[in-house]
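Let's start with one chain on its own, the form predicted alone, as structure tokens.
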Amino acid sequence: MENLFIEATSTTPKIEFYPNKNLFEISGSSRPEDVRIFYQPILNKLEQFRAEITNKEYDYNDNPFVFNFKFNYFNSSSAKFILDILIEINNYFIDEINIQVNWFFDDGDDDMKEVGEELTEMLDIQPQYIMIVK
């Protein structure tokens, strides 16, 4: 699978995803104007890795796929989508593949911490949740 980068913009996150190098992380702000426009494709680039490598001998036993949210604000819209990728990732630990969960947020803001909590609670993964000190 190719890989995929998407630059961030002032209203839509960075988005980097490198199948090889077992990453996935999306970072920054999340307005955009169409959000199906912006996450659909995402959305689909991570179920079709999924179905790929449920469909072969891959071990990440020893390396597991790292999902990294690193989001400094999301608007309502986009936490929808948000919710589906998070809802995929849970679809690859149902699929018994290896994955790490990461969710940052800055310190002091508790907010972005209970979002990811609140985003995640009825899921099976269970993200690990790193505040970042500056």
The other form holds:
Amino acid sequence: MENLFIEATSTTPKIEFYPNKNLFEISGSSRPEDVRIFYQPILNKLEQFRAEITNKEYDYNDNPFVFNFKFNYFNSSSAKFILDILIEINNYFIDEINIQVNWFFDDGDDDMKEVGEELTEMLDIQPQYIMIVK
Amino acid sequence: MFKKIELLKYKGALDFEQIGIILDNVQVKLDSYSTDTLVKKRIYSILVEALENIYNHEYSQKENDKYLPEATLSQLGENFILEISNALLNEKIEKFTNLLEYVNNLSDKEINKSYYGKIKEKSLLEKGNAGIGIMQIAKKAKGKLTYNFKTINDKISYFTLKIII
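What would you give as the form predicted together with its partner chain, now that the form predicted alone is on the page?
Now the complete complex, all chains and molecules, led by this one.
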């Protein structure tokens, strides 16, 4: 599958999806004018990639596929789609693909840590919470 | 007696681009403050939701400058006060009143539960986001939200929301 790279703007986060490097990373701020137009293609790509790797014999046992969430801010409309992305990542886990989910938050931003905990509460995946000290 | 420090005073039409300009200006001012990260981020988050609420629900009053959207953010002692106003169709008053009264009658824990409950609903996003923005504001604000509707005519009113952060 081809890489997906979307540069950050003042209203949308940076997306880095490098299947050959076992990395999906989303970083920055999110308050797109139309959340669906921004997030749906990303969700589709994650679904396609999961279908691709579950049909082939990829081995992530030594190097898990890493999903990094490095938001400094997202609005309430984005939250729904970020949850959809987490639900899709949870499907990777259900399909027994070796994954690692990292949820980053700025030192002192307890709200960002809390939202990660709340959004994954009903899922099987358990992110690692990593504080960014500036 | 605390001196009131003004961080934002805006009156004018509000589109997506203008919201970005306002947010950038406020961000620069907040960055120069020694206030802690959590408070700065809460102010920013509440301001986004409040401005987007206007963007989604405002009744555009092109023929009357008096009732253009208005936003002020000021610091008074330890509190930041955001007041935000816009023209609104009278037919939307009941829905907004019900939503604001609903969140004002919830405890912090209940607001949290209600907010994440809405996020986790499978329903498609509708314009206005089914009250999630107001819940987000209530979740991060200090105390209750205060509001009023000033009748302009039989079609529209001027809605003001006051938030303490």
